[in-house]
Structures are given as structure tokens and as C-alpha cells.
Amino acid sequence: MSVAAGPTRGALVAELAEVVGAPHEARFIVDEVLGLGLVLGLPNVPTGPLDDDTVAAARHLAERRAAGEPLQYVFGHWPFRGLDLVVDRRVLIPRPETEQVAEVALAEARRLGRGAAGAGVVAVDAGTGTGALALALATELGRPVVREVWAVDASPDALEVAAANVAAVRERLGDALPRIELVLGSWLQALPPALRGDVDLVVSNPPYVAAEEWPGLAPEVRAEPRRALVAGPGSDGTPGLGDVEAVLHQAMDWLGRSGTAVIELAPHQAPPAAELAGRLGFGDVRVEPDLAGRPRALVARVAR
């Protein structure tokens, strides 16, 4: 049995801060091992010496982080809008920018739900990854606002992660969770033909980093799946716009008469993406900012 003879929590945080180079990450690591997660101010934070197993586990996680592994992968899970999502090397790490995109999508789903005659919104998360956007819609709105969510990804590995996250949420919420279907394929082309024209909301966080940007990204970003980050240029040559453009094109084919597409993009892509949406026939187009005030979420409503 381990004996509590090691450093205190505070001393271990200070030690690991030297290893990982960031005091807040050192605290996250120690609290992860202690089972405290990222929550602050808990009354049961230990004040005495920590046992050897706890210290060894925290040091091991710190070594992985110091070697360049993203903290989210080190932990194997990460919070997203109140969800605790499985996150590993198979998927892109959900970011605060995407949480804000989810907020925009939720507002559109509520608006669309008011006009759905009680049937509920049919939503598609194109390029679901962890399932973060799909689960945000399903858990924060639930039935009857959302009838069903289709989560599509071209990566079988990513769908395995999404399936694990959906299963965990369904175990907790049961019948309160709307129907969620996971589909393997490229963007909306993988959807059942019967859904064409019946989709109310398309939400997507597609790759939008240009290939020439990749070498200059931080090592922990380049530890994420390249295919989930890097896209080719748009038809007008805009760097990294290719997948945003693909989702927009396909969304117009699947959305109903009053549907909306909400797509995350890079700030410099906002003007050409909005112009493209207008050319495709979307009648009400705008770009919502992220928490830093940068253009981030393209909102394109169908007008037909």
C-alpha cells in the first residue's frame, strides 16, 4: 500500500510547472490525477502529503505533456460546453472557438424549431469528430426541439470516438436525448437520400487551415490529425477554403426551404465564404464573431 509521504499538492504543482513550463497546466495535471478535474474551489482539495502512486502518475502525465503531446490527449478527455468528451489522437481537439459556433447553431435551431410545427429540427453535423457539435445540439435542446441529429465523418477512427461519446451521454440522459445517427462518409453525401430537402440545420467545423500554414503551427497542434485541420484552396484561390466550400455546396442540396448552414471558418475566409453563399442562393448571410471578436461562424439561411 502506498504511503502518503510525498510532496503536497502545491509543492507537486510547483515541481511540474518547471517540467511543462506552464503553472496552470501543472495544476490541471495534478488535479486530474486527484480526480478533481478542471473545477476550482472544491472543498476536498488535499492539503497534506500525496501518496507515491499519485505523485508518480502526475509526473508521468507531465513528462508526456513536456514531450509535446497536447494536454487533452494526455488526459484522454476534455470538457466542451458541459460535456466531458473522449478526446485522443484520432480526433481534432474541440476548442473555445467551436463552443461559440455551437452557440450560434443552437440559436438557429431554436429559431427553426419554432417553425417546425412540433415535428422537431433535423440537424446534421458534417465532419463530427468527437461528436461535440452534434451532442451540444442534442443535449442542450433535447426533445422536442430536436427530432434527430445526423453526425457524419469520413474517418472511421473519428466515428469510433464520437460513438463512445454518444453512448456515454445516452447512458446518462436516456430517452431525453434525441435520436443521433452516426454515418461514415464525405460531408452530406453520406446521408440517406430520403433526407434530401428535409434537413433544417447543417453545422460543421471543417478543416480550414491552408497547407502552407501547417509547418508553422505549434507542435501540439501538429500532433492532431492533419486531415481534420488542413484543407485545399477554394475555387477562387482562398487558402484553406476548399472544405468550407464543399459543405456549403452540399448543404444547399440537402436543406429544406427555411434551413440554415452554420460553418466554422478562419477570419480571413469570411468575405469569400459569405460571397460564395450568396452566389449559391442563400438569401440571408452573415458571419458571427468568436469570443475574441474575430469572424468565425458563417450563418447562411436558405431563401427559396
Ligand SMILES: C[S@@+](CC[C@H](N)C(=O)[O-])C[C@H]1O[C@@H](n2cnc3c(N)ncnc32)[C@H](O)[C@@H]1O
The other form holds:
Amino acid sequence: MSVAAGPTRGALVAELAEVVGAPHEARFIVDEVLGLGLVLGLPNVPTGPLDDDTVAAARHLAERRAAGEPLQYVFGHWPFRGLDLVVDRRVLIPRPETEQVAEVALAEARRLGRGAAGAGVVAVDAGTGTGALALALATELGRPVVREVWAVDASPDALEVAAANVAAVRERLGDALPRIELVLGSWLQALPPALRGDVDLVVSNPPYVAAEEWPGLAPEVRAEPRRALVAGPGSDGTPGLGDVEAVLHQAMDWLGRSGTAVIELAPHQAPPAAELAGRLGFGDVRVEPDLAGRPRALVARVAR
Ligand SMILES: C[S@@+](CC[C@H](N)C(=O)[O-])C[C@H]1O[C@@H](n2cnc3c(N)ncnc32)[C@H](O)[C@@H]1O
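Complement to the form predicted alone: the form predicted together with the named molecule:
Okay, now the whole complex, with that chain kicking things off.
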């Protein structure tokens, strides 16, 4: 039986701050174990001694964090826009930049939805990982704006995580959710051939870190799957642009007459990617900034 004779929440946070080396992370850990999540100012924050099980669980998480595991993997879940996503070593940890890319994709989907004469948008998330972008589209727009979302990944491990996230959301939202299909394979080539020319929106956060950068990345980042982060050079030699280029090329084949590709990239990749989109025949090309003002989302509209 667990006994409430341990340190208080404040004392445990102070103890674990020494272990993990960051007071805010220690507080996240204690509050995670207490079920308070990442939200500040909640009522029912315990003021008295904590029970042994809570203290032991928090110390265990702090040890994992101190050993270099990213906090998101230690918790096993992490927020992305309004979603609470399962996150573990099999997948990239969704980033704030990608929340902003989702914002751009949602705006494009709304615009396309208006033109789709009520049929609903067919969207593809190329390289879905946790399913973050696919689920943002499916939950924030829902039916009838979005008809179906195809979430592709080349990693069977990542698709297992995406499937768990889709199942959790479906249990919560049921029929309000559009059809979501998970597909194993490489980019858009993995889609059923019947979809070719019928896709309205391709959203993607492909790997875009150059192989040369990998050794210099923080150990927490290198705890993530390498194939989720690292891409080869573009055809013009731009470091890390290879997968952005592959998605853009394939998007041109799969998008319909008025479709859009929204692709996350590194700021230095924006000029060559925009130039490539123009060469491929996209009619209206721009790059949207992230919240820090850096070029982050290539938006390439088809105008056939
Ligand atoms: C940067 S992560 C993005 C994950 C998720 N969309 C997000 O934004 O958090 C890139 C994803 O692309 C996947 N990927 C890598 N190469 C791929 C390919 N050839 N075809 C499909 N997916 C691929 C990786 O497995 C990984 O899940």
C-alpha cells in the first residue's frame, strides 16, 4: 500500500531538479506523475506529503531523463495543437514549427474545400510519423470539409504509433472524423493508383536535415529515428533537400487541377525549393514563415 509520507510536491521538484539539471523539467515530471499535465495553475495541486508510489514513479522518470532520453519519450505522449499524441522512440517528436505548418495546411484545406463543391477535400500526409499533421486536418476541420486523409510512412514502426493515435482520436470523436487511411510505403507512390490526379492537398514534414549535420545535433535529437530527420542532398546539391524534392515531384503527379502542396523545410532550402516548384509547373508558389519569422512552409499551388 502506498503511504503519504514522502516529500511535498515542491520538495520533490527541488530534488529532481538536481537530477535532471532543469527545474522546469523537474516540475513537468512531478506534475506528469500527479496527473496535472503541462497546464499551469490547476486547482487540486497537492500541498502535503506525496505517497511513496508517486515519489518512486517521478524519480524513475527523472533518472530516464537524466540518462539523456527526451522528455517527450519519457512521458510517452506530447501535445500537438489540441491533440495529446502517443510519442516514443519509433517516431519523430512533433515540433512547434510543424504546428505552424499545420496552420498553413488547414487554411489551404478550407480554401480548397470551398471550391470542391461539397465533395470534401482529399488530403495526404506524406511521412506521417505520429500522425500529427493528418490528425490536425481530420480533427480541426472534420467532415464535410475533409473527406479523407491518407497518412503515408515508410516506417512500419511509425505507422504503429500513428495507428494508436488515430484509434484514440476516433474513440473520442467517432463519426465526426473523416476517413483516415494509414499506408506503408514511400511518399505518394504508396497511394492507391486510383487517387492519382484526385488529391487536393499534400502536406508533408519530410526529413530535411543534411547528413553532415547529424553528428553535431544534440543527443536528445539523435535519440529520434535518423530516417525521420536526415535526407540526402537535392538534385542541385542543396544539403538535406532530397526528400522535400521527392515529395514535391510526386505531388505534381498526384494533385488535381487546383491542388496544393504544403511542405515543411529548413530556411536555407526555401529558395531552391521554391525555384524547383516553379520549374515543375506549380503556378502559385510562396513560402510561409514559422513563429520565429524564418521561412518554413513551402506552399505550391497547381494551376493547370
Ligand atoms: C520529420 S518526420 C515527420 C513526422 C510527422 N509528420 C511530424 O511532423 O511530426 C518524417 C517522417 O517521414 C518518414 N519517411 C522517411 N522517408 C520516407 C519515405 N520515403 N516515404 C514515406 N515516409 C518517409 C519518416 O519515417 C518520418 O516519420
